[in-house]
Amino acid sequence: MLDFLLGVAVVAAIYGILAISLNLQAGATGLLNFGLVGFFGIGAYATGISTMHGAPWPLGMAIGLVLAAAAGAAVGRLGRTLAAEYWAIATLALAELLRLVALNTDSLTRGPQGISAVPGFFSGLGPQSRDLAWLGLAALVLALCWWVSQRVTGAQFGRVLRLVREQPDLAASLGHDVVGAKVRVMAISAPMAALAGSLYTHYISFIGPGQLEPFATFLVWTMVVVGGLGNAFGVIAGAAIVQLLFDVTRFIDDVFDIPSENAGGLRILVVGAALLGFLYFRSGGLVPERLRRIDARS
């Protein structure tokens, strides 16, 4: 029982970094990424693929971060033609564009087999104690990753973002550059997904397409819903309590005798049923974004 509470403790802590990422494009910038599994891919990738030909483990996660941001910055000056609900879509046709690139290059990506045996970190430590290492680099990079977040937000840029996602036309008007404040944010939240997608390759020694599907980015979706969108403290708590039901549901078909195949059904039913709860009844989430007030006197 601790062997697997630990296992979902160190994913939801990876899953809270991708939380933490989503929450400053969509909490904080009113961004609709439909595609964030890709930039988690680059980083995944960028991993197994250095480490595949025999690179140090920074150095890949280092190529992941800069092809994050860049690939970010460049997703984020389709704000300059694309409307909203376009930029969500494309989004997300740039992220199964990716997944099939990695499902159809045998030599370089090993295609639908995926890239195995990559180096974990704390190899030599027993099950429980690796785990426990793990945690704590998790909890690590996921409070260095908030820390940024609230860097961000805490400043005058991050009233910029809220400006931006409120009043897009009205944050224009006042001289702010709209487009620039997107490629910014997303410059720096989406090297937080590649970080995530490294992480989560060393910790389970595999990265396949099947880790690209879009119900990825839909699970990180739920997880800012249920944690309260806009709140970094709220994502973090819908992280870990998303990833534990996802996990908990993994037994179903024991527990009410139903077949194997229908279980995956039925978690992502579970899943979905949270965010629709979540929605309908608690819309603000579990912790409500809580604007800060400035007397204007001061």
The other form holds:
Amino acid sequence: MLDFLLGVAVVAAIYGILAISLNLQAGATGLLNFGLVGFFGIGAYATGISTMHGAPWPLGMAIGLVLAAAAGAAVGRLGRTLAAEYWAIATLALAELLRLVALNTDSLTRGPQGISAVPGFFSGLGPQSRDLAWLGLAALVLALCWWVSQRVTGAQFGRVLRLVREQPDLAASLGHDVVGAKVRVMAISAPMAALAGSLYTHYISFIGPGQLEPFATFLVWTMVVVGGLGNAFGVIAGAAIVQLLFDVTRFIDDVFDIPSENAGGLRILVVGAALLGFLYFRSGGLVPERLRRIDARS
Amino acid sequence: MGQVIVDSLVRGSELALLAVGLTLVFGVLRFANIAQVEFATLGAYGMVLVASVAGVGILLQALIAIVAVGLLAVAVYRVVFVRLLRSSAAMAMIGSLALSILVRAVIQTVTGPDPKELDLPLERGVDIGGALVTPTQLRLVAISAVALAVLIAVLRLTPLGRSIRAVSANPELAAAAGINRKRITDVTWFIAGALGALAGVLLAMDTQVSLDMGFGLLLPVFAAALLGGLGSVGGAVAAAYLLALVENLVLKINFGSLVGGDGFVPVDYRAAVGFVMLVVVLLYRPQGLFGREARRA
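What would the structure be for the form predicted in complex with its partner chain, rather than the form predicted alone?
Full assembly next; the chain just shown is listed first.
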């Protein structure tokens, strides 16, 4: 039981990093990123591919971060011409493109079977202390990302981001560089998602195209909406709650008499119902964003 | 070459039926419904359900499923989207993603993840100008063409169609002119649901019934609707067939011969053709190939 909860906690902390990343984009800036898993995948595959060729783990992680920052900035630039809904579809398309490439370039990514035996950390420790160490590491990285996120949204730049979210035309007319703000927030937040991908790959020692399915993005969206779009503390709480919900329902077919492959649908159903329910009844989430009345000054 | 045209017509018909629904709803509500493609999945599973409970002919099965999904679409709009749209189009879009996942989750919970086959007689393909076509595929193309032609005729020639076009062009002005916007929106959702279900039923007859049959079409359908210019029905239809043709051509052309060798785009990348076209068009012509509305739609 304790082992199970420890495992859930580690994955929840890693997903918390993803939630912070998405919150910077969607919560603070109003960028509907439906392709977050793409940045996760960049980090994960950078780690997987470089360690497979014998590179030390910090190098793989660094490559992932740099690539994700560049990709994030490029995707942010797409916001130059695209209205929010179009941009959302474009991000989904790009993430799917990445998944197709991961699935079909066997020489680089080993195709559908994925890259296994990625070296993990703390391999000298026993199983339980290993997970404890992992929890410490993931929590530390999460705290770091939270701190960065607070710095970004608390500064004048954060006010500009919220203005871009609420009134993009007004922001532009006040002389703010709307596209530049989007590019910068993507370049800051995308590496967080890549970092989460890299950590996750080290933790479970595997990365495959199955992990880049759009459902992962959807899970993070649920966390962010349940926790409270725009509130960094809230989305971490949301990550913990949704991850626990998603993992506890793993045992749903022990309780109810349904075939296990049908129960997989029931688990997804619980997550989908949580997202739709919160959007419907409490769109601010558990911990809604607090806005000051006078918020934007140039 | 004949095979390319046949394959493109089949694929284009499926994409067109779904893209038209997407673009109609967008026109009236200014919101892109990700769950549109699930109407296809619902239509196909609806047909399986009807076949299992009622001993009616295949035509009636299809008709019941299509009408039921159309009514379901209206109900979903009234119950879910009216409220979400009051917050913002972005909230509604996230909600439609949630709904899309929910639909598949419910189906998987009830019937399991394995694909199903409709109980249809086996067919022999016929040879038309060197291309192999099954009678089902011919019917698929013909039925879609008729459905799309009827839709365009209704939109162009009847008072109802004029009202729908009026609401998409300018909702406030349409309301001021005495058009019942709520009723028009209901009708639009019914059409979107029914055409989506029709696409699902036809696809199920041609191939099989599976959980991802709708979601797998999401990006090509969005690509077609965006290429056509969101809100433009004629544009969506033209773009759907064009996209299908480009997909099949890209897979058939020997790009390696440019550098003196053999090199085909692997068939696994079929879906990528749509994505790439989508991203390129969004970059250089965000209003679509045939759309007039610029940038912010």
